[in-house]
Each structure stands twice: as C-alpha cells, then as structure tokens.
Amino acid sequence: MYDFHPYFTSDGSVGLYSPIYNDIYHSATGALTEANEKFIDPIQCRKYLNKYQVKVLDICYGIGYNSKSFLQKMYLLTRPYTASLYTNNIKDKLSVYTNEIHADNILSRISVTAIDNDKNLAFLSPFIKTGEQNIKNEKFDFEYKILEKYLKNDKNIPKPKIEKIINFLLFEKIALNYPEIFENKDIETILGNKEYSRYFDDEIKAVFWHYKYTTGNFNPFEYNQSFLHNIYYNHVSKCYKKRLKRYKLQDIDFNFKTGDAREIIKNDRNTYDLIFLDAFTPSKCPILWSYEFFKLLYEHLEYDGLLLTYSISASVRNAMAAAGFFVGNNFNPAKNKVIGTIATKNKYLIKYPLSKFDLGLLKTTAGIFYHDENLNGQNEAIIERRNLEVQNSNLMTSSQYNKKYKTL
C-alpha cells in the first residue's frame, strides 16, 4: 500500500511526513504558513505583472504548496475585490469595490513546472485542505514523534487558505494533462479511505469521482456547463464567466515531471524568473545541494530571476556563491529573523546581503560544498565525500570560528 503520512501543522494546512528519509516534509508550525514566508514573501511579487510571461520552476514539488501559494498571490494581484474599511469610532463595515489591474501590466501566462520523485504527490494536491480550525492530531501512525511539540492547537495561530478556485484551476491542469489520474488506484485508494477524509477538500474529490465514474474524459467546458450547477457553480464558474481580462485561468501552464530532477533539468532548455528548491535537507538529499546542481541552476535561471530556498546551511550558501550566484539573506523584519536564503545573477535584487559573519563561516569547514561532477552521485556517496574532505581539512571547524568572532 502506498505510504501516505498527512497531519495537521499548527496553522491548519497539512504537512507530510517522508519514512523514506524519516523527516517531515513541511514545518509542523505551519506548513502553509513556511511556504508563504519562505518562498513567496520575499519576491515582491507585483512586479511579475509587467512581464509578459512568468516562468516557474518548482523543486522537489511534494503537495504543491509553493507554487499554489505563488499562484494565489498573482491571482490576488490581478482580481477586482471587495475591501473593508472601519470609520473611526463606529465600527460600521465600508464596502470598496477596487481593482488593482492597471494598464501597464501585461501580464498573460504563468508557467509551472513542477518536479517531484513522487507523482501521486502531486495528483493529491489540489484536495489538500488549507485553514482548517479543529487540527487535532487524533493519532501519528508514523515514528516522527518529535514533531508533537511543535503542533499547538492555538485559535490565535492565523489559519491561511489557498483559495478553492486555485485548487480547482489546478486539479483541472493535472486532468487534462494527466487523466491516468483517474485510473491510479492509490488515489482512489486514498480518496476514499475515511481515515484520510479529513485532510481533503469535499467538494474537490466530488468532482475527481463524478468525472471517474459518470463521463469517464474530463471536459472543463462540458463541466462549467453541467456539474458546476451542483455543488461548485456558486464559486467556479463566476471566475468563467468574468474571464478576468489579466489573468485568465486557461493562461495557465502546469507541467509535472516525475524523476530525479537532476536529470530533467539537464534536458530542460527553458530559463524561469522563479526556482524554488524544497527538497529535504542537505544532509539527508545533498544531490540537490552540491556545487554541481547549483551550476546546473545558474544556467536555468534568468538574469532578473530569484533562487529561493530555506536552507541557511553554510556548505549550500558557499556551493550557490562557487557557482556563480550572489547570495542573500532571506530576513524576515516581522520575526527579526533569518529563515532562508536568496540567489540571484543580479545582485541588485539581493535587498539583505550575508552578513560578516555569514561570510566568515563559509571559509569554514561547514562551508566545504557537497560535489556530484556528473551530476548522477549517489546520497551516500556524496555525503561520505564531503564527510572525508572536512576530516582531512585544514580550515578552522564552525565552532573554532564562533568561539573567535566573539572575542573579535
């Protein structure tokens, strides 16, 4: 039976756990929460609207949350809403109709292309449910149980959604190009079993079953005009029949690749403007980390475009700055905190540079990169280079250098 692990993260969205590499997939205080932080937040995404195209390129995909989150960022960007305003003392609700389309965005087509060892992943990702107020883990049928402490069932906590439209605009993607999805007896599997109804969205898994077993060939257009008079018609097919004039949902690419990622981006001939790497940890899956990887990268990443990932790991920031990139500080004013990096060809885009320190530690032996030349390695061969390497290194240890810059 296939291995399928959810539970609730503290912001309400599911995270994953990995008995492949016994680590968890997403951070247990928010896994929608870290997305937005980590991956979405620091692009400054309204400058996206002036390009003609954007292009995504999604590492490491897992349930989609990256690029779900990017996707309803621009969506939010580019739809007419309704906001609220509050008079001074009287609390009365002020309804204003705004529309932040202006003419000079150009904006038509976003690309994704999603990469990921496992596809049913990304088949169960539009059915993932966001913002889900009773996040109590009844019970972990997997041995991370570490992750227990983190997981606060707080009401103050914010509970962030992926809009439904989103989910849909997505499982429609996946449907048309992949329609074995409705012949993958995991997904029915795992779509049916009760003990997992919980982390699905209802209405969603009623479309997959209506078209597995009454049409049997998904038709969006065909479904606009029957099945969104049932349970969906109130919330799709507005955002049809309006057709936003800059945002259309049909101007969506969604592409999903299964295998090793090394491998699918040496044959991929496209540049993107954005590159998130999500993958487990470099010391658990450095073939996604070495210095050779991030060569591979820089070739795929526009001039003006963003790397981004959450790792602040000296040896990943070090093989980035080798490869060619200039490398920043992901910085998080909020929290006052660093919680990833940020790479680029244009070092203009890097608003907060390594700091004196950050640059120090990476002369270190934890700055000493992972190396896969042929980009084929094995994890443990790599990890046991890079082990050997830092054994027989003469650079100071990180601890030696902490223990100096504090007398500095």
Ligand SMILES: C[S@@+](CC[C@H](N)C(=O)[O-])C[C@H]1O[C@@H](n2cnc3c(N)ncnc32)[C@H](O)[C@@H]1O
Given for the second form:
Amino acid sequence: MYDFHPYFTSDGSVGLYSPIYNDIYHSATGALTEANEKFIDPIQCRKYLNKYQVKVLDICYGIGYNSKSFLQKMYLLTRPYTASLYTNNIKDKLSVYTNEIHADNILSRISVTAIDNDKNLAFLSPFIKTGEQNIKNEKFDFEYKILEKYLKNDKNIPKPKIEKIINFLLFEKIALNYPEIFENKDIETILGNKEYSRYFDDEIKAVFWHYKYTTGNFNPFEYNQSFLHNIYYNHVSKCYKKRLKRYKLQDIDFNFKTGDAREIIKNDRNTYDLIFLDAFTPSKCPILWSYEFFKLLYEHLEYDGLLLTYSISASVRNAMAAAGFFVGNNFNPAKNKVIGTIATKNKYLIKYPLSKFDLGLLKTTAGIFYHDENLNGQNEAIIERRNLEVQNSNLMTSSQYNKKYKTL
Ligand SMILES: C[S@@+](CC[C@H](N)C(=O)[O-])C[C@H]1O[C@@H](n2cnc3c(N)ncnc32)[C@H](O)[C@@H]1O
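Any chance you could show the form predicted in complex with the ligand after that form predicted on its own?
Next comes the full complex, and the chain you just saw is listed first.
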C-alpha cells in the first residue's frame, strides 16, 4: 500500500510526512505560506508579465505548492481586483492595474517542468485542498512528535489559498498528458478512502470519477476541449464554470517527469528562468545539494534567472558559489529574518547579499560541500565522504568561528 501521510498544517493547507526520511515535506507552520515566502515572494513576479515565455523548473515537485503558488501569483496579477484583495500595499495595487493589459493570458506563456521521483504525488497534486480547512477542528492523530513541536507556535498565521482554477487546469493537463492516472490503483485507493476525503477537493474528485467510470476508457486522443468542458459543466459549481470559460486547456504548459532529478536534468537541454529546489534537507538527501549538482543547475539557468531554495546551509551556499553562482539571502523584511537562499548568474539580481558573517562561515568546516562526481552517488556514501573531509580538515569549525566572530 502506498505510504501517504497527510495532515493539515497551521495555515490550513495540507502537508505530508515521510516515514522513510522521518521528515516532513512541508513546514508544519504552513505548507502554502512556506511556498509563498521561500519561493514566490522573493521573485519580482511582475517582471515576468511581459515575457514571451516563462520557464520554471520545479525540482522536487511533491504535491506542487511551489509551482501552484507561482501560477497563482501570476494569475492574480492578471486579475487586478482579486489581486488587490491580497495586498495592502498601494504601490503593489497600482502596478497590478497598470500591468493588466500586458498580463492578459499570462498562463499560456508559463511552462512548468516538474520533477519528482514519486509520480503519485504529482497525480494527487490537483486534488489537494488548500486554504479551506478550519484547522481548529482538525484532530491531530499522528504519532509524529516532530509535527507537534512545529505546531505549537503557529497561532496567528494568515491563511493563504490556491485558487481552484489553478488546480482544475492542472488536473486537465495531467488527465490529458498522463492518462495512466485513471488506471493507477494507488490513486484510486487514496481518492476513494474516506479517511483522506477532508484533504481533497470534492469537485475535482468528481471529475476524476466521471472520467474513470462514466466515460469508459480514457483516451486522450478522443478528447477535445469542448468535451472536457462539457464534463466540467456537469460537475463544477457555477462560479468555476464562468472562469473555466476564460481559460483553455493549453493555458498551462505542464510537464511532469518522474525519476531522479539528477538523471532527468542531465538529459534536459532547456534553460529556465526560475528553478525551485525543494529537496529534503541536505544532511539527509545530499544528492540534490552537491557541488556537481549545482554546476548542472548553473548550465540550466538563464542569465537573468533565479535559483531559489529554503536552505541556508553554509555547505549549500559554498557549493553554489563554487559552481559559479552569485549567492544572496532570501530576507523576509516582515519577519526580519533570512529564510532561504537565492542564486543567480547576474549579480545585480541579488537584493540581499550574504553578510560578512555568512561569508566567513563558508570558510569554516560548515562550508565544506558534498561531492557527487558522476551525479549518481548514494546519499549515505556522499554523507560519509563529507564527514571524513570535515574530520580531516584544518579549517575552523563553525562554533570556533562563532566565538571568534563575537569577539571581533
Ligand atoms: C520536501 S519534499 C518537496 C515538497 C514539494 N515541493 C511540495 O510542494 O509538495 C521533497 C520531495 O523530493 C522528492 N525527491 C526525493 N529525492 C528525489 C530525487 N532524487 N529526485 C527527485 N525527487 C526527489 C520526494 O518525493 C518529495 O516529494
């Protein structure tokens, strides 16, 4: 049976837990909040409104919060009224209005390449309910102490939301490009399980069951847009019918690739404007944080592109810098806190450079990075090799550096 452990995070969005890694996929203080803060807010999304094509590479797509949050943000920028509800900043409101004309049909100019080694998660991603759950009613029955720890200090987190239209469009794309979703037993079991129903959107589920059982064999080549929309018209509430009319099947170019991100990117010839790197923590999953992997990502980033990640680890930042990137902080002024890292080839895109302290830290043992020469090593071996390098190093440790820095 497929391992699926959902729970509601504190902003009302669904998070997952991985027993294999004994780690959470999403911040328990808010999966969607985290996606916005760490991956979307630092991007100047408005600058992409006039771009002919915006290419996004979402590494470790999971249930898709980062891509969805980006699509949502771009979508809202084209809908000034809705967007204005989401911001109190007058400047933001005005620029939203002035961009309206150019922004028309932005979704059709966005192309998302999503990579994850777990195909089921991508299939489930359009069904995940976001921003609609009253978490106070949630009964936390998990044995995962790790979550409880996070959930204590979460009281006043605002509740973000993904517009349902984004999930509908994503579902359409998956249904057309990956018809095997309708034959997938894990998906069928999970979507049919009452235990999980509070995590999924009933309307999108109804469309899934309709395809699966009412329309007989699913064959994407026999489907055309009007047929798809006819199905929606039977199952979808009025409010979404109206919006779906405005958007068409081809609106999002969404490609999902299953497998090890290293292998997939090695064989990919594209370059991207935005790369989201959301792998499990470097100390558990270093294969996606090595110097060699960052060199590979360097080749896949446009000159004005941005690589974003939640990690602020010195070893990750040092590997990025060694691979040729300019590296900066993702600083959240509202929280007065550094919450991630941004890497780019164009140094003028770095808004918050690394501090003197950060740069010094890169030269300590904490800055020793992971190696994976042929991009096919195993996590354990890569960790062991780095541990040995740290042990044999003459560099200062980070705690020695901390002490020394304080006395300066
Ligand atoms: C922290 S979660 C990412 C959460 C995700 N961004 C989301 O919005 O749901 C890490 C993801 O990495 C995937 N993963 C782990 N190792 C991988 C690898 N070598 N290549 C591709 N994906 C990998 C896992 O399946 C998991 O979905």
